[in-house]
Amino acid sequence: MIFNWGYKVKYFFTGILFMCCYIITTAQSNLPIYKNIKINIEDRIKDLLSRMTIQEKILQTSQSYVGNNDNPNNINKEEILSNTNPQIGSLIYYSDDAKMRNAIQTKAMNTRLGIPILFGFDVIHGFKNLYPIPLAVGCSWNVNLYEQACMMAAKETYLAGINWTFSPMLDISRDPRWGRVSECYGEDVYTNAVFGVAAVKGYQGNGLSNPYSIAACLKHFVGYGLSEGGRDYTYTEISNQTLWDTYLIPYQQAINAGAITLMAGFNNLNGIPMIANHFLLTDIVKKRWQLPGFIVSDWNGVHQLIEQGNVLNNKEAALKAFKSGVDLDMTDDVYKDNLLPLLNEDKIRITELDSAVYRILKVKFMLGLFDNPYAPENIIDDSSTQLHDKLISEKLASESMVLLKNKNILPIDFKHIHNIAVIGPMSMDSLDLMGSWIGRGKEIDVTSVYTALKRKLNNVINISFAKGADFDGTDTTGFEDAYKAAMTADLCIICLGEKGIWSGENASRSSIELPYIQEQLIKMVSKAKKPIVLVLFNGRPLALKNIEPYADAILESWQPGTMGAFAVADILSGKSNPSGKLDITFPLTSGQIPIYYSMRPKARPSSGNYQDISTQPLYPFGYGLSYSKFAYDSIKLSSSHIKKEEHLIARINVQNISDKDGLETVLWYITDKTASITRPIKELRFFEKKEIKKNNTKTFIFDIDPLRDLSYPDADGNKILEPGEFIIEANGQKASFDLIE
């Protein structure tokens, strides 16, 4: 007889795989429905509330901070880990150890029902490898390169055991006296929206419970970035009108892009703090833009509405902030100790406690917490992810920097300088390249622009250092060193700009202009009569007036993150070309501010100016050199004119008439002639960046569509489109047409 062990073997394990699928089959149907990832996930939600306690639900709506132990509300890790029932809805975690992570998600799966703690952090530009800080990436004007950064930041985020950041900021900033204007894509609507959507995209992926993925969350919901004289918390009054044509926007975009949260400002909006604003919460958020996720409060942000002057106890605050939509609260304790009072006297109904807890539960559920709860620990990226990742950071830092000022000094002759002299404060120093919201960055990680040049040319060229003088104070005994290295040298780098802590949260300054002693430093160097060149470090724009005159070359460079020192380096050797343009304004003095490109005309345009300085900024809007040198044509438009429901097609060729390759940006700009509310003298709407090779010629192409591009919102955010004359615009070339019935 024979057999055909073949056939045989082909159904024994087809048996066992069917038995295999048996087990998991009816060990799944077991589950109760929110265990059971083969049900949808608005029927777990539902199952799981019809299972959760008053008690349980209301934790589900409170944050806590663990890491350290310098807030009243902490947890500490040592109390969760000894808890028998840490029944934790969310943690801020300021920690990069997976396994402590995990251990403390442990005890929240080993509680009654298992609901996963959700762990967040401040992103704000990378994790432990940082990149420039966003209002440098604006200038960069590359959305694709930028999504890749926020996509390895999440990847870094993720393998800490982090599922949720505190990003995108989308305060449209334009006062550089606000120290949070460093975490902007700086003054104009359209940069902000484009980069707050890339950063989503990054963050997100393809799916929120797809490894690397975490969840975004935009901030600060709405106005903050106008806070009254830069001051920080302070006061904002904005128009409706101007809520819908300017701050809305980057947000409105960014949910449309898949934002799952959004954080409630602590900024009180026309006299109604937003933490208690329910129209804009509720109406806006919830129900008209349909955010998928939850609304957090900022830190503390509810308990503040007492120091606002709009309620008078905690009971209270509780009471309006829930009532106006904010469905977690961070870090105060005020709804963990008050929704229980609140829901017995019937102030709060148990249907809209579920409505909260249901959108917190649902972002759990899309993160794949319930499924998959753990952090990976002990994973370490391969060489080739880590290079990677550097090199993302120094391009998006090199692209990021803008060359504001050159005489012929760079790229560096070095056929006739053979000496170099390092000078500032700025020179030898590391933890402030990293500027504020750090992450888990490292100094040691971080290499000094004086060490970047040493590594990249110490081959072909003599440096020297001297730190001159410290970023602020009144001792000048470094000036005669500082000098010295001046004198034998063919060329200076003076590196000066901001310490870290000067921008982010909570660092308002009011005055923009680099401290007095940076400025006689540079002052001091220029008397040796040596070409200088001035590279800047910093959080916000500066004026420069005092000593501009003093540099025959100046590079913003910002705050350029871990690999910013050597992008710096090859910048000034001619290794990389610079390609950044300002996404803000910098003013000629503090005095003018604010100063920003898209302002309203006004009645007498050539009237009302200041008496003592010109009304025109030191370096406006959409400004910055490259070492190639590009010629544009006039503007072709497919039409001179079009209806609302045709599109208009703009375009204009640019030649790099140099011998260097470069990557140029073209901004395009559209200015409303006539409207029945007043538009800005014009807006940017489009922006595209190629790289022309050497005695090349590219083509950008603008495709109007009249109902995105040329509309405008009412008070209640309705779209106007009204036809008339139009005038786009790119690098100074122009062209009308005319929008007809």
The other form holds:
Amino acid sequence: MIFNWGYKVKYFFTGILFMCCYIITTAQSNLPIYKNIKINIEDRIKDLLSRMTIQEKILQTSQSYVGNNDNPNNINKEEILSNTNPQIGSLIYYSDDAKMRNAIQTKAMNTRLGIPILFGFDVIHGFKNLYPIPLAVGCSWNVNLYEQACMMAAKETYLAGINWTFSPMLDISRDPRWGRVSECYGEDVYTNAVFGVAAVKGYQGNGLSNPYSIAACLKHFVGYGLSEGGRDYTYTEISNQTLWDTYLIPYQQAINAGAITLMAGFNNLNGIPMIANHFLLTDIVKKRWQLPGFIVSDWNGVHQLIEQGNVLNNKEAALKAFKSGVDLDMTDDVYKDNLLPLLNEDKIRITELDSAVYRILKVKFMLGLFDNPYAPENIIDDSSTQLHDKLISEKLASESMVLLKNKNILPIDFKHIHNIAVIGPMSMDSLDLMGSWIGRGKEIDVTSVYTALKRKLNNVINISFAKGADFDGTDTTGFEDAYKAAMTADLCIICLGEKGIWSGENASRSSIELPYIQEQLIKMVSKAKKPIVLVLFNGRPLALKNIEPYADAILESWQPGTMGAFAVADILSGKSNPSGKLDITFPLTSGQIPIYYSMRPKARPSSGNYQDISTQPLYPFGYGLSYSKFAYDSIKLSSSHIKKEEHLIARINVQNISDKDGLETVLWYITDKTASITRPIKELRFFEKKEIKKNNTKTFIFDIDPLRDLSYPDADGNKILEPGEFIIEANGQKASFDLIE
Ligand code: BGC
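Could I see the form predicted in complex with beta-D-glucopyranose next, after the form predicted alone?
Whole complex next, starting from this chain.
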């Protein structure tokens, strides 16, 4: 008999393979349903909920914080690492160390059910590599570039072990005294909605469980941007009509775009604090808009219901907030301490607790945390990725900057300018270029304007420096040096502005003029009779009436982030061509506040003005100059009238009549001439930015869909579309058409 060893070996290995498959399959089918990646998320959550104790469920509704923050309430990281049972639902993670985060996560995964912790952090305009503040980003009108920047921020955040950012902020603000105006995309509804959607897409990518995607959180729902007097945390009074036609719209659109979580704001809205607003949180956000994930309170927000005069104690606060629809309690432990007694007293039903926990677990499942709970460690971006990220932040910074004035002084004419004096408190400053909410951005990575100018222009010109004065105070001893520097220069670049901490949370100012010392500095330097370029760095619009006459050119640079100073240097030298346009009005003085372009028409159009100053702002919404010159043709419409179900095409040709290539944004406004609920003077309904080469023409097109672009909501959020005359406008060109039955 002849043995065929080949067959034997083959059968042997086939047998082993079969056994392995059997073991793996049985192992999978022996897994509890919630751990089985092959089963759909809904069934996995239901299974997990059925295994959880009440205490475990309550812990899921609680968020604490841990990491490098020195706040005394911070859970110390040693403590959490030594804790054998960290079943907390979520942590705000003040670190960028994926290893430490994974060590904490290991503790959670080794608990009875192994429910991963959701790590969150405020990534507002970048994590390490900071791009400009959101208020600046809106002025770029470059939505795709912003989406890429958010994607880059998501990747850096993810690699630090964080899966959830508290961004974007969609609180439209029309009071620049409020410090958090820096965190929104300006005063306009449409702009906030479009950039908010871009942020959500950038953070969440093509799927939450993809590597480098993080969950977005829309905040601070809703109306927080209308804090009375611009003071933070205060009362907000907003009619239902305005709520629906202004403040709610960006949130609704961002949820439609897939935003997964939402934060309830600190504000008391019309007498009902947002944390306790059942109608808006539950009936609107969860039921009508179908938010897929959960609602989190803002920091200590549940407890603050006591301060706001709505409840007596934490137990009542927990009941109110929970019943209103807040699923996750940020940092104040009010749920952790009070939900159990409330359940025992039948004030909260277990089914209600289950639905809050369901939403929280759903986000964790969608992020893939159950199947992939750990963050990759020791991944360092290669130099080409780093370069790519830097280019994105620099390009976004450049496109966000707005040239407000230019008496033929910029770009710098190197044939005639050989000596430049860089003057002012922002010249040598790196920290304040980052603005507020700097994530893990480091001052050391940021180049100052003076250094950037030196690096870029030293071989063509001489650059001297004099600080002149500090940001505020009364010390004028540096004035003399500033004057001397100006005297020996052909051109002065004066860098003024606000410290990073003057805007952002809890950072209101009663007037938005620059501090007196800075105004004095520019006036003093002007005595040298040299051309002055004023470069501004600020987190809110400024009232520049007192100093505008002293500057021959003004560049609004905002808080432009890590690479911002290079963007400034390139614009000043003409290497780049400014293309930003304001997403917020610059009033003449603080007394004009509130002032925004989309006000409703008044009873007597030419009267009712201030007696002491003009009623016009210094720089209106949409304003911004370029080194190119653009000539707008008239608007051509595809028809003079349309029906509700038809589309109307508006076209405009824009010609670059200069010899410099440039970028131009066409902002398309619509005016609804007569409406049962009066409409604003005009409303931005579409915008587009394109490059137009020198001596070339580009056609911009707005495809008007009446239901989307000509309708407005009533005080209950129902869309109204009324026939009548509409005006369409782009850069002052106007055309009218009728909507007919
Ligand atoms: C702010 C939020 C922020 C939260 C967490 C609060 O004080 O209002 O915007 O997301 O803290 O840091």
